[in-house]
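Given next, in structure tokens, is a single chain: the form predicted alone.
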Amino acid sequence: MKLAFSSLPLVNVKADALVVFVPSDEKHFKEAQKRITFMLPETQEVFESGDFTGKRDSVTMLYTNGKAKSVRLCLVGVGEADKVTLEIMRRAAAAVAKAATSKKLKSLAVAVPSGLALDAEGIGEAATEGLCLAAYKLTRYFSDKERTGNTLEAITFCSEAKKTLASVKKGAEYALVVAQGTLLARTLANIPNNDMYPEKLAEAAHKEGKEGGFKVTVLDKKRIEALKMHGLLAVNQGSKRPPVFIIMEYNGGSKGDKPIILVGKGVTFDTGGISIKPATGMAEMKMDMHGAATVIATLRTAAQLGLPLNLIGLIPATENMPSGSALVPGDVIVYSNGVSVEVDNTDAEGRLILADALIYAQQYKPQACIDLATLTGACVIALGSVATGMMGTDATLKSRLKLAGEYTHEYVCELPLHEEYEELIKSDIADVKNSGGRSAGAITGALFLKRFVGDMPWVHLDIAGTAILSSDMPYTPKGASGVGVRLLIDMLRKWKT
């Protein structure tokens, strides 16, 4: 996606649309109209006839009969002005962006709205998340050239007050860059299996590394061997393709800054193992790697933007499959810091290999450790689509993802891991049990994981109901949503504020 800004009237803008926000209420309905109905006369009626009220996402589209360099003309609602948020711009936004894509537009020059509870910045921020992120499709696939989507090229925001086009261009810029992060990790996460194993998934690691200007190093089993990485391989019993472990380090901080470390759950395909899923929506598994999708994209969006800061990124990488030699019910695993595992079912995986990867970051005394898995349905079923679990150690950093949740609106729930909850993942031959079976599911996996973070703030993201999704959402296509690399970058650009 390109961004310009311009300071001509909007009629001189050259572009498939013009994109007018407007205001329900009836003091900036009556304003806009009037603006409007001056630069185009031919909209009076559209206005008149009560087909356009400004309620919020309804877009109305009209063509400008020569009056403008621009053919076309849309008008957005935004519901009343002085309740409008980043998020209801951002949904009005993705209401044009579906628009102009299912006309296969190109370009759109978007009017700065004034009078609104928004400043410009904010709506440069907002607007172009909303627009980039719902013009979304993976195409990839596709034979059949008019399925390719993902039409809209250009998005040019015009003012004619530069010092609101000043404010506008700096939400903008650095909206693009978290969208285009966003959309990297939707990307990852949304390629099928036989694309995106442990091993492919180590080389688009390495390509943005390359790309962003951060560190890469991937150890292969024979070093996850030496590394004692038992949860690891022993997930990766079944598979014929090899484990990895990725590495990425981004120094954007001070020599003796602590770095903070992103742990993502790398599963590139989940059948459960002997403990078998259903065949019926199996084919989302290819998805349970977007703890490490989201990672990924989230070391590179920091790299772009230059965040000053140290971040470690950590991804343990497999599949889990059913095989002869695959892990089995009533397996122990004892991980390198002494603590010994009974399997009670092979489809609590994630867990198994996010364990080591948490005993590897303890290493790194860092100031922060939040790891991000697609862990449990039991999270699903308690928050849906619309929030993330949240659970750890450190009041700290949950009290900071909440404000970063609030303000993306990639929104957290905090769950709790009260002690007697330890009750459900006792074993009787080994230190703890991998499952608890389904009551407070989210809570005893995240129990699970407290065991290896030692002394480390830490807490733990379940996007099991937020990375998948089974139906669109407002500027979030179904299959893999990116969630994470908002919610993270804001926390992470306001971390020394």
Ligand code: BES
Contents of the next structure:
Amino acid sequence: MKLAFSSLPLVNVKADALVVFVPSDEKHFKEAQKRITFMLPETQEVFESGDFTGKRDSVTMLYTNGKAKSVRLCLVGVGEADKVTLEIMRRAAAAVAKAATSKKLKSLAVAVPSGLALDAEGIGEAATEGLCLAAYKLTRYFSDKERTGNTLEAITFCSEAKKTLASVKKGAEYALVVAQGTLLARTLANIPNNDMYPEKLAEAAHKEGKEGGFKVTVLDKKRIEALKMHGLLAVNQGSKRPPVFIIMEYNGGSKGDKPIILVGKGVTFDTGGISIKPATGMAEMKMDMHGAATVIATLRTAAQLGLPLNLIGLIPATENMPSGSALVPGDVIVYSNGVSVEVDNTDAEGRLILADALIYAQQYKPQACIDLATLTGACVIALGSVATGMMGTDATLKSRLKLAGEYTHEYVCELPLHEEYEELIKSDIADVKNSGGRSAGAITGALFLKRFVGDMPWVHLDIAGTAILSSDMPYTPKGASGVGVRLLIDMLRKWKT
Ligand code: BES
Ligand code: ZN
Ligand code: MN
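Next up, can you give the form predicted in complex with the named molecule of this protein, since the form predicted alone came first?
What follows is the entire complex, opening with the chain shown before.
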């Protein structure tokens, strides 16, 4: 997507469509009507007919009959002007992107609205997010080139006020980078296991590191063995394809700044292993590396933005397969920190591999450690696809994430880690078992991880419900959502303020 900014009058800007945001309250609707019909008198009827009222997310496409350099005029409703939020603007822009894509439009000229309860920077940011994120598709496997995702290639924001335009630019340019990061996470997560197995995921991390300017180190099976990452090796036992452990380092901060660590679950396909999953819906488990996808994309985005922080990304990656060599229920794993784990269920594999990453993370003495994982079906039941489950040991970190969740609408919702729940994962033959059964499943998953975090300020984000969508959301089509990139980047950009 290319962004441009123009102070020309709207009629003089050439694009496939002019986009005008229209509020629904009488005062602002009338104002918009006046401005638009002055520019294009033929549009009078659409306002008088009642077919377009400025209702949120409603889109009407008109033609300019040679009265403007652009042939189409796209009106989009934003509801009451004084109630417009970033999210309302994202969704309105998303409705435009979908309408434009259905006509295969490539360029839009967006009139920057005034009189809304949003400043120009917010308008630029939210409109860009909505336009870039909606109508996404993974298109690489289509042989029919008519089947496209979002067809938009260029957006020109238009305002005759130079100062407004400068603010819009600031918001839009930021949002473009973050939206591209989100799309990257979606694509990495949507690509199936036969093209995104552990070594391919490592290649993808390498590519992003090279293009974004951060260091990527990939540990192969030999190094993983030498480091005694026994959880990762145990889960990998049933696979032909070897595991990898990916380390990404972005140094945007000062030399002495302690890093912030992001850990992502990288199960490139989760069959459940010997505790095998039912066939129905199993294909979704190609997205069980969404945590990893988010971490790669967040490092890329942070690097692209030049955030003044030191970040480390850690990804344990493997398939979870059943076979004659697979881990079986009852097996005991002894971790390098001495903790022993009884494998009660081979389908609780995410926590087994994250444990190694959390042990590894401690050597950096980070100021914070956040793991992201499609960890439990229980979290999907508890919070659906609207909020990510948040559990952790550090109140400041949790409140930072909470704020970022509200800002981005990638909500996080805290679940408690009361020690009483630990009862559920007690083992008769080891220190802890990897499954606590059905009750409090998201919490026992997090409590398991807590055994491996030492004294790091730590938060676990269970993105099982928010990462893997079975139906479309306003600016997020079904499939991998890219969740976490906007959330983490918003938190990170405000880290020092
Ligand atoms: N990857 C799954 C969790 C999952 C389920 C993510 C549905 C997205 C949608 C995870 O590895 C898993 O299988 N968890 C088990 C844990 C249980 C055996 C303790 C689960 O949730 O059933
Ligand atoms: Zn899994
Ligand atoms: Mn599983």
